[in-house]
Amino acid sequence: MKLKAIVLAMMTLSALTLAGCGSDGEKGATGATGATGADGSNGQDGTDGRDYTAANEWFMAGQDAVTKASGNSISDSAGKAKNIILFVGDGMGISTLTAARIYQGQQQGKSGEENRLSFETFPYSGLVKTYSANQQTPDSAPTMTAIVTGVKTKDGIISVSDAAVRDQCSTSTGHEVMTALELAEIAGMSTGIISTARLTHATPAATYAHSVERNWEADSDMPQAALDAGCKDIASQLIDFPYGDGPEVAMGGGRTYFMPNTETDPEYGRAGRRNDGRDLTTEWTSKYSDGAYVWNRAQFMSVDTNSVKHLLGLFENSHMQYEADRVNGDGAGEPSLAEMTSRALDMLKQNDSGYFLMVEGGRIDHAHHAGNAARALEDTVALSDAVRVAIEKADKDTLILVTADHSHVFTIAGYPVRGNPILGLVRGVDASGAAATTYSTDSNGMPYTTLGYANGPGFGFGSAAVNTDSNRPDLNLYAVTDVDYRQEATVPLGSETHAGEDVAVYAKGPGAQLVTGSVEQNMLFHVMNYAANLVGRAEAAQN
């Protein structure tokens, strides 16, 4: 903006200031007469007091976005938070929470733009650095290591120091790092932890469990060595996690690894993953006098929040079903996210002295390596509404993270108009501006989605070739908004592959204002240790 518009910019919020109460409000006629203004200026001259609200709503809405963060300015002391929530979404890039955004605003039947996430109403955010100990593009187990422990890893260890090899249990003793949720039940605090990913994935897995292999789900996951040496599989850790009381909440996917393979499940049939006979889910009954295990939705909704106090719930064999194929993709039933978050907070919150709780979208990051953009949006959406349940029900002592592991290789391209379908084909402006009447074209002549992916699957349209010269597939023939369309890719890959750029955080409650700017990732443990003082207060719990 040139400085004379700029000049003239502020010159029409001064007026508004002075003069608002002699607006009209239609398109600068004569309003009534305002009052005399405190320099000289009464505003009655029929231009100065126009409604710049109705003339410029783009200026007002900033405005007020300015008038309200003006507020936000605080300063809470170390401590000050009771209770923390985590939430994480695999694989929520910058690109993925954009396109999510406008989703759900176009579902809601608005352009979409903008729509805002729940979380992006929090009043601080920054940018998380997300490379590993030793790769500028990781995985979610250093990621999620270094959020809930402080510390920097390397790819596919969980929750051990990168002094450790990954696969090579002996290199593990010694390196184990404390995460923030041993820390809070250290303290005596009530913790949780929800996924709709295994919870043996990776990003739960690194809350609970500490392994220098992140495929080492099951004692069946593990080499013969490793189990030798002493090095146990991480379903195993959840039911002899060793601190506090245990975990009071623990629930998503991940059925079998919990069973002996001598059982079958109870909704599919399969055998059980466990080589050593154990049923980890009886041995959480039998643990927990006052637990229960649940492993449908029904099940989990005749839980009584207030007699139960260690919940697991394993609602499938494996990761639970995306949030687009839940109430129909599930013969059992299965509860949404924001169901789950809602339940374990009726039950963590029964604690005076507080509570940590993780929660994990992490089938965004499977629709993501699918190539299948509406599946991802959709778990995003999930993430958003499992948010606003935390907001609504958590207290103003409580600090409620969001943030994301690591990012994909999604893209957000071309020039559509302001509305067109987010899952579309692109449909730009004319000449002047207003909505073209056909697609835009690559080079080709084809049309082209908005979304897309610089590798992966979608190259080709599945294992046939299609792109076997420059000739792009006529996108016109495929139902390309549809639940189940795979996005074009740039390089083929048999899964799309994780991106290395930084991801959003999002904060809000007491210790939030140190979350701003360009952070390390393993810098979100500190801010929630400084937040609850999680450390001091499992020191002196031991005292």
Second form
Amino acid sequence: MKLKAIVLAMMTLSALTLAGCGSDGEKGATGATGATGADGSNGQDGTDGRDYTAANEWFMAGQDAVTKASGNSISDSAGKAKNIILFVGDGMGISTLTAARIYQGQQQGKSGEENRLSFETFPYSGLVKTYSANQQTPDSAPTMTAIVTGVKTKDGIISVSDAAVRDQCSTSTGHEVMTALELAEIAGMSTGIISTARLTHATPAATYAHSVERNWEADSDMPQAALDAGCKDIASQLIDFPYGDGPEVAMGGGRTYFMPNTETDPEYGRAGRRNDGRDLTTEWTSKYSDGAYVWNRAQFMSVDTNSVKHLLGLFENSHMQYEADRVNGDGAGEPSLAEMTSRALDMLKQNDSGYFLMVEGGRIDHAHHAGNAARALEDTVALSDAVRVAIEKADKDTLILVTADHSHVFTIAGYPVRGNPILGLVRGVDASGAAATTYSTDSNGMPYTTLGYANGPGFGFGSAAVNTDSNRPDLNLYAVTDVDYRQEATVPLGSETHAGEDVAVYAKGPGAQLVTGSVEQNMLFHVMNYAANLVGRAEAAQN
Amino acid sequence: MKILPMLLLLCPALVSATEFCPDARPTDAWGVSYQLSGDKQGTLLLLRQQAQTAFYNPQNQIAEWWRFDNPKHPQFSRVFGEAKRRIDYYAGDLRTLGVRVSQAEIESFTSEHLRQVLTKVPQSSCTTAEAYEGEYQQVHYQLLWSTTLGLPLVLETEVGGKVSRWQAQQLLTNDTVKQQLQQWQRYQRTDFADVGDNDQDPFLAKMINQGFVEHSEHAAYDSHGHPLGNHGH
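Form predicted alone done; form predicted together with its partner chain now:
So here's everything in the complex, that chain up top.
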């Protein structure tokens, strides 16, 4: 009987496929009724082996997933979400997600492929087109602008529309576009910005700043003409934030961008980057009487989240440490992305009007640029851990989105046996389908790794002598699973590049059902706006 | 017994270096000018100021600049004098590039380990120097080590018949070194982690296309005898 059910399902699929072959927008004519099929013989459980559906775990798991999904008939009304949490993995393309999923699973002693990152359990997901207003493959500035403002702009530009010209201060006037975080502040919600990159880096900056040049992070980075024309550096815009009562939480790296050049960094002893004499860290505590500034993990852990209402944390002079180096590689100590997310939610949840929180895993991108997959995967897992914290702490009236700004030219290739170490050399399967006894090899007889890059600094391994015989290094001689190993690249570049294909978006909570199919990146703002009625709440708060 | 005549033959080359034989280590900021000959030609300046050490090639105006103010967080910059630009590498960046850093090895131009594996040989002209010679990891070395400066006065390597020789020529003054380091401090700087996001910057685009961390300019050697600056796969 169950065999018949499978056949029926296949016929249905076939019919759907045929229907899809009709001309665009027209329903095809109904075909002639086919001959009556013969009734298949009934399988006998455990006897003839044909009734395998009852015992096959793949079949049962798939069936279970569909059963659960069939219960999803949600149609949330506008404004149903009280809170929004937006997670962005910088450079977290789909191949990164797949590899990180396997990496995390293997770290837990499993095969890996069956593992799911925390957000992969979300009920809704889709694909996001990431091109910017002027480039097929974008950088983080226009992509995050699209996510938090609802408009696409040109590369290098932060929360200013594409009417502006990069690096031309005068072109920004009148073209600044309102961000979700600004709307939330106007609406009386609490807001937070968290990143493992510098807080002034393009992705976090797009939530609170407007700049025609992503590199104008401190005034010393700006040309005099731009300063004279009235453009403001990004760090100062966080402190001078004009809406609502200002962001309640701002945590990440980039300390020296907030310090004057007359002061030295408490951890490294190097001078600050500000030429204007402003110490933005002290300005934060002056501006917010209930505010605090911390720069290491011990200070961070001692913050009383009941009494501190505005928290600025700057844990590195530039980007924070990679997750792989965070515990042993940092003298002063830094909180993890999950710890920052947890404390931020403790603070933000105290506002009955709701909150908007953006959390960025900012260093996935940097590890990929360096051609170092292990660190990119570690930071992706760290983002997954932070999302898990949010799932546990956020109330049901919270829309949680997890997405990426863009992808990287990162590949998972070859035909490795299931459970093969994701950072390791490819070991395929033999004729019987079991693990092969030797590594797979290229046309030169040399082994290769599953993970690689289409371009980047991993080409040919420089001047290593092993490169001369085969035009590829002999990876038998290298510790390819080491965290410091740099994967091979096809095209030699000093820095690996972004990629232009779609990224994923996962959604949970009120309004999540809007996240489906293939969408433009700027649509994500509109999802958040619909779900939480940001514009409506902001307008109401102004009346 | 057979090795003795060969060592004696080597001695004249090392002795000639003792024309520059400092008997005291300068304080504060100082440096040493090296003349490169053989497979690599030109001049190399080693600059020192407290926890800072830089290797500067005045011909192409490229420098490698290390700061060990916080020894757990060595900071490295590659300086491009012609463009007045600087690329800053933080500890995490160096790890992603597989660069393992030893302050002692950077500051002494070569590793203590190298001296340990080479054979000490007699030399007479410079009383504040020790001579070493020998083979290590397919490289033949001759080293004249200044015990006052903690630096080589001569470092000669031979690999596959190619000989490269670094020979100290003179000390650099306090002002020369300080001015140079202060000048680099004012250059426009970019974090290495951010280079990949800036392909529209003509200078950085050039760096992205050409690469710029692969080959060490100064040929200092790590504790394994590998040139510092090589990435560690």
